[in-house]
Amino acid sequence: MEVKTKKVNQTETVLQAENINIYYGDFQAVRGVSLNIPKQRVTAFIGPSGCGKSTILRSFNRLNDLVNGFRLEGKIYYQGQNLYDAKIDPVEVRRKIGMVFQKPNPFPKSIYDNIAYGARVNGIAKSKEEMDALVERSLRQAVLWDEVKDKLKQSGFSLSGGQQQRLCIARTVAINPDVVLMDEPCASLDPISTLSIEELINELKENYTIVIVTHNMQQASRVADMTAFFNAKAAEGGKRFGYLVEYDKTETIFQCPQEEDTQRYVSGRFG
């Protein structure tokens, strides 16, 4: 069954958690979790490590289906529809919800192809010159046009990381995603690239929801709208289980928090 879309307000809800815990296996992972993501609007996930930030991230488009042993209790909506519901395809999924890693990860073709591999798979573009014009619609959306323009038949490896992660994002956009998810877009970059990639996000979330993991509080009092703190606890036998501490605007989150925990984080006593 295919994923459907339908028109909403900038203020609507596009992702929902409600209470899901995560589990590998007979390990518990992440428990309880509820949240709305908004529209149009970029999402931060910070927390020390080991809470569940990139787990929950890559559930939102069923990324973890691909890892041995997981288990989803619970339901995340997207548009209203339960995307664990067994008539859904995660392919379909993952067409609308799309994904940014950690490392840039071009893939062994040129920056062209890049581009276009996710358009022919799909069939987005009928002709050479609608991919033409895709190619380079989606690498101006990534503010990457101008520096490749002239050597599209180079390989995406011959960028620096920096343009690389930018050529991800451009890769990602290409196919109409609603919903761009981020994990850890900058953690391998230089302070330069850093600062390049959080300028285009703030232009993406003129056309897509943005949710980004960052360790980089920094970082998320930059360019987050919205705000999330996770933290972990041990459960019985030791084993440490991440869980939603508080989800705020950011700007409640970094100045004036309602919770402890959150403050000693923000405020860099611990993590």
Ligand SMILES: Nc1ncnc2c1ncn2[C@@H]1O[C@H](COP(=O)(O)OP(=O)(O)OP(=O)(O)O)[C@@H](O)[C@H]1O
Contents of the next structure:
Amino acid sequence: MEVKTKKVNQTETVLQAENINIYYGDFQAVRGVSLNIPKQRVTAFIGPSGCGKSTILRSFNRLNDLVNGFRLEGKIYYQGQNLYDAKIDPVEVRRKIGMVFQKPNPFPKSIYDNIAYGARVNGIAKSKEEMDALVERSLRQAVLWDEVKDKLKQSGFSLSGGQQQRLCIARTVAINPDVVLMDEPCASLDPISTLSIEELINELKENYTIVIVTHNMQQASRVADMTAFFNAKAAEGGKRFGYLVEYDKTETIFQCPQEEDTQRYVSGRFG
Ligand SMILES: Nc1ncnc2c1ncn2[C@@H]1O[C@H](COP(=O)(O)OP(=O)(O)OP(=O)(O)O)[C@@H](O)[C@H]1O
Ligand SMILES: [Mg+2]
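What's the form predicted in complex with this ligand like, now that we've got the form predicted on its own?
First the chain shown before, then all remaining chains and molecules of the complex.
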């Protein structure tokens, strides 16, 4: 597969996938994917269901290690280091490369402790004052502070879905990651919460590198600087594998893509 990164600005690459194949047991889910994720930009992954978007995203913070039968060929570099090198500690990787899931998953703890827990485990805030400041800063970064500042002791579950998702984002940024991976973070949210998460993503990219999987074309065109379009096709034997069709600046993918499949997908004439 040809690597299409020629139009990427002169920005630093944070994550670099080099000709990766991903298998679950005998099944090849992803074939021949190469792409560079630029620093402090938002990169969107789009494409039909089953084309391997979540699989690739999870391989960026070694979350697939926990899946039976998972196997990766090729290389993924994070800040130039081979992410799958035996010397790399996957727990440390997941601290640097955080993940926000489709369904908000706050811990069964207070709003305060949802943030404080990870910070405590990672030794980020030492004193009560430092922790209070970190909780406030993280909740402000996730644009949630004003809504929860008077009820920090209440359960995270007492919040609305959109607030819970912002709490999960606050929890992720509290441990000071480099990269935030988001797998359809707005899939279970109403349009207003979706917009507030999108505004938040725009603010977060000042400090973080973001990769977001979305089925919402408007969302990709609103938030992403770069967009990767994936598709699936049948291999010998009929099983379908995912591959990268085209990767470019978002406006190019949406307005003048090079591949006909991309054009058909982004204009809703796919399938
Ligand atoms: N844990 C797993 N074990 C076995 N196969 C898996 C596993 N996770 C995903 N797959 C398979 O790998 C392929 C890619 O799945 P993946 O979840 O990455 O797709 P996706 O692009 O994220 O789809 P969607 O848009 O529906 O979320 C699919 O065929 C799926 O069935
Ligand atoms: Mg998925």
